[in-house]
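Read the single chain below, which is given as structure tokens and is the form predicted on its own.
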Amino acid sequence: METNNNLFKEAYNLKIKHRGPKVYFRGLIEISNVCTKNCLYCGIRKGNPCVDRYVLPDNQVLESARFAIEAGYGSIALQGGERQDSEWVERIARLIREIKELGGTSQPLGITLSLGEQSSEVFRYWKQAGADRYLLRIEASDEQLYSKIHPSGTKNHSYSTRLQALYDLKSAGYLLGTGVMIGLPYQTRVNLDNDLKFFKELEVDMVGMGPYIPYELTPLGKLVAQWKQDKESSEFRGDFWNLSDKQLLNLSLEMVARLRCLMPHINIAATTALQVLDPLGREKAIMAGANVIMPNITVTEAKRNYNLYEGKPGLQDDAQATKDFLLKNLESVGAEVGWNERGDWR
């Protein structure tokens, strides 16, 4: 633990040196939980019949964007399940334009999209509409591990397609974000080491990576539950599948700190999943080198249906309550907020 504390201090000092002391907010709008994918770990996978599907109407999306402007957030993130149909593509482009108009020329919101794989043409179209950043998590940079957490033999879940999408995003001119899950079944320490190398080689601008939190209604969640009942099996399960919450939190913070040491200039998110492991999980990530937080500003009645994992915090809180809670926690660790700042490094 002492080694980790030293690592966290080094990472925090590097953040201060290269990015300054501020934490930047990206107001998260979970625009829809309709998804064409069946990823084995995800609570809103297409094959989960227990999800109440929704698509936020335009007025609710714009209402949340107005809140972000009035609250002093420099950016928002539109996140949703993966869809590629033309109606969806056009709607996103229209919303991007309308959101940009809300802030006017004096206070334009930065817009991050997290809407899954699209064609290179769609990526360029949304960029031309006004999107600034795109977050497309690879989830596991090792192709073999990737294949274990996605349905096998399906074109819709291709590692090569995912990887190509990241290169297409770079070509389209986005500030590029990606990330992985930490503590997956079958995952090893070598996998995590190579994930960091992957970020470096891809020359990403931002990373959002957090702990894998099992969801019992998913195939991967059911597998972990079976493993915990049968602890004596000789089947290879990886290095991390049975960590305690404290151990998984420490591993996640270690990854944040190591990435800050490897890429001191980029944006690193303190992900919401950390808060499942520890009420101050995100704030501890800030002290370990992260500099971005994504407070959820989705309307309350919708956010309870966007459960990627179990134990998602703040489901009953509206955007203002979420902000107040976050500010109280950040104040407890002495973190400064970059109000009305996008916080991009380039």
Ligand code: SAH
Contents of the next structure:
Amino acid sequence: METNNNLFKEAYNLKIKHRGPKVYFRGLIEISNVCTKNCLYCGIRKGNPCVDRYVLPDNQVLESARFAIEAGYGSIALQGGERQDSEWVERIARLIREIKELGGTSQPLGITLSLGEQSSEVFRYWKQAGADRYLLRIEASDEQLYSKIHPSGTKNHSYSTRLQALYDLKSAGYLLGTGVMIGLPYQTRVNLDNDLKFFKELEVDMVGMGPYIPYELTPLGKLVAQWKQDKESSEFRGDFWNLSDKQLLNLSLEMVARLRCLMPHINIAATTALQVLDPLGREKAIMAGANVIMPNITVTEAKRNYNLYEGKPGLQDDAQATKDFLLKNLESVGAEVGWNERGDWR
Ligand code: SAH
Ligand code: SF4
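Having seen the form predicted on its own, I'd like the form predicted in complex with ligand SAH now, please.
Okay, now the whole complex, with that chain kicking things off.
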């Protein structure tokens, strides 16, 4: 614990030196929970019949974007399930253009997309429409671990396709964000060490990594629940499947801090899943070297159906209440906000 406190301090100081004290906001719009994929960890996977599927209408997306402008957030992030049909591709392009126009030429909102794997043509098309950044987590940089947390033998869950998508995003000129889940079943300490190396080798601009939160309505969540029932087993389960919330929080903060030491200039998100483990999880990540937060600005009726995992925080809060709560917490740790700033490092 003592060593970690020193590590957190070192990471925080490096952040201040290279990036300054400010935290940058990306207002998160959960545009749709319709997904064509079946990732074994995710609550909105196609195979979960208990999800009320929605696609936000244009006016609700634009309403959230307007909120972001008025709130001084500087950027929004459009996130949703993965779809590659042309109707979706066109609609996203149109929305990107409309969102850019909302801010006028003097202060257009920064736009991050997090809409899964697409062809290189689609990545380019959305970039030309005005998107600035793309967030696509590698989820697990180890190919074997990746294959354990995705359905096997399906073309749209292949490690090499995911990796190629990251390269394509780079060539298309996006500021590139990736990340992993921490505490996955079968994951080891060595995997996490290699995840950090992976980010460095890929020279990413942003990393959003956070704890894996088991969800019983998913295959991986069921597996973890079973393991917890049956603690004695010779089967290899990895280093982290049975961590307490506190231990998992600490491991996640340690990853944030180590990454800041390795890549002092990049953007590192304090992810929402941290808040499931500790009400002040994100603020603790800010103190351990993170400098980006993605406050949810999705219309309240929709966001209760965007359940990637169990215990999603702030479900009842509207965008304003989410902002007030966050500001109070950030103030309590003495963090400054980069109002109306993009906060890109390049
Ligand atoms: N469909 C897109 C974006 C939405 S999912 C994509 O997959 O890239 C956004 C992120 O939620 C995923 O990258 C994954 O890392 C995270 N996620 C999904 N299920 C999770 C869980 N059970 N615990 C923690 N994070 C989870
Ligand atoms: Fe779909 Fe993304 Fe969830 Fe995978 S992680 S099932 S692609 S929303």
